[in-house]
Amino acid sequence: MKVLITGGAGFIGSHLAEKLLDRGDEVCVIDDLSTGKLSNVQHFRNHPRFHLAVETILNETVMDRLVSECDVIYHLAAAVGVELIVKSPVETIERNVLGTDVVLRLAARYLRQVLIASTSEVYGKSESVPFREEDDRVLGPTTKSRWSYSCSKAIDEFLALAYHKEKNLPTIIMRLFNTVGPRQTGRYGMVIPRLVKQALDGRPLTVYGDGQQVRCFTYVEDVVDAAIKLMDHPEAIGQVFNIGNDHGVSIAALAEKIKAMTGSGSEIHYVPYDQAYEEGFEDMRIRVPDLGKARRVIGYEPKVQLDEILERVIAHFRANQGQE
């Protein structure tokens, strides 16, 4: 297969490459190295089955020319992370409704099967937990720049089945769950990179709000796997599935577990949220997923959990000095 990944430099992205290569694709990556990082393909750059764009997904010209040339699209570049959603609304729905629109108006071209990464945060605030992918979406006001992501992905949903419906174009969306694991930064918000990295510097562990908001953790091997057996599978072409996993924890637990599993004498500092992003900032109170379609469809499992998953975290940033 000849593999295009968009935001391919980025955290999930560069995994992705690494595993399509090792099983014997050819992969071409574009990235803007907006959050993508070199250093995170920097160990396959030379493999003579990658590709590598420096390049904004909007160049359309650059586009059509890696389009036409690929099987499929993994379409992941996207604005990521709370903080840089909060700080930067325009670029959080531009990049992400416009940089869809060119990938999807392009695969319709050259009939080009897409596998789009959406999120956890299409739910909101609906507390019909676990959330289901025909569940309703419960969202806060148009005032509250926060929302601007969820209703971002949520349009990318909207038009890749839109897509589907109206021009047969072969598209499968994701929906992950606080994917983790090496190479993510803690730079926008990720909660475990960020408490991690703090832990190991002998900082306080900042925990935002009250730390009861529960969370799930996903090993980023485990999406990557998912990604691609769903893109594999004909039975999953125009359908939306979640991928994480189903066992929470509490963010005040979690700083707890990492504080332990460093043998950090850090204390744990909560921070309100109107101090941590801005006045008047919602929060997801909980926010776990049915598993059920993606276990149906492609005997999905998340294999690494939480535990394995903060040891593998810490080794990496132990490996590299602590450095993000």
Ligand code: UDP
Second form
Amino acid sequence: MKVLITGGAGFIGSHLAEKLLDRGDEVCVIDDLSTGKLSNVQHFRNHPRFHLAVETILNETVMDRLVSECDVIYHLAAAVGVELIVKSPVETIERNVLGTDVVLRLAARYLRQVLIASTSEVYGKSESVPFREEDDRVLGPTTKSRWSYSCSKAIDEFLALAYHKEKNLPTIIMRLFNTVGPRQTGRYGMVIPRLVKQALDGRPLTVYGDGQQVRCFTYVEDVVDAAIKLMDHPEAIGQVFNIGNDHGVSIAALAEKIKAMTGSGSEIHYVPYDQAYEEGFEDMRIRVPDLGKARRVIGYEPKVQLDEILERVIAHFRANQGQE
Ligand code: UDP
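Got the form predicted on its own; any chance of the form predicted in complex with the ligand too?
To see the whole picture, the full complex is given below, headed by that same chain.
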């Protein structure tokens, strides 16, 4: 199998590339290194079945060749991280919507199966947990730029489902819930790498708002295994799947846990959202996936739980200190 991964030098993409190489696939990655990093793919860069194009997916000439040469596409290239999204809303909207348009148009030209990485952000600020794939979406106004991320990814989903319906293109959508693990950087706002680094550096741990917001953290390998199973399962075509972990934790409790597990003497600082992001920023109070559909169709079960996730992330930061 020859696989194309857009965003394959990113955090999730690089773990996926590694797994696919391990099972014998040929892996082509296209990544513009905007948030991806060469160091993420360094350890398999010279693998004979690995190919890397440092290029944007908006370059249709390059994408045309890559899509024509592959059997299937994992589309992971996107603007990521709430902080980045609030700071660069134009880039977020354009990258997500135009990039997915290119991928789907070319996939339809060569009839290639596509798996699109979407996000739990599409559910917005609904509090009726757990979220099921068919649930209504609850969004804030267009004046709050956070919601542009949710909408841009929802357009990606609409487009992928439309290509399936209208042009018979095999498309699959996975909605990811707070994916974490080694190689994720805290630079774009992600809470676990950020708090772990703060704890190890002996700086205050920054908890935003009252810290009572709840998230479910999924280990990256669980996500990668699910992506491969979805791609391989005929019943997944034309469908949307939540992929995550359904055990929630408040961010305040998470900070305490990280402090204890690192043995850090850091204090916990509560930072108002207005200061952390921008005035009027709206956060989700709770986000928990219903995993029933993924369990039923692909036998999905997240294997790595929070304590083990934190142990692995802490070990990774300790081994790579000074590099982030
Ligand atoms: N958060 C925090 N401190 C940080 C970074 C994030 O308290 O230094 C909070 C953030 O406001 C959110 C949660 O942690 O409520 C998860 O944030 P992240 O950016 O990792 O993912 P999100 O759930 O926002 O997509």
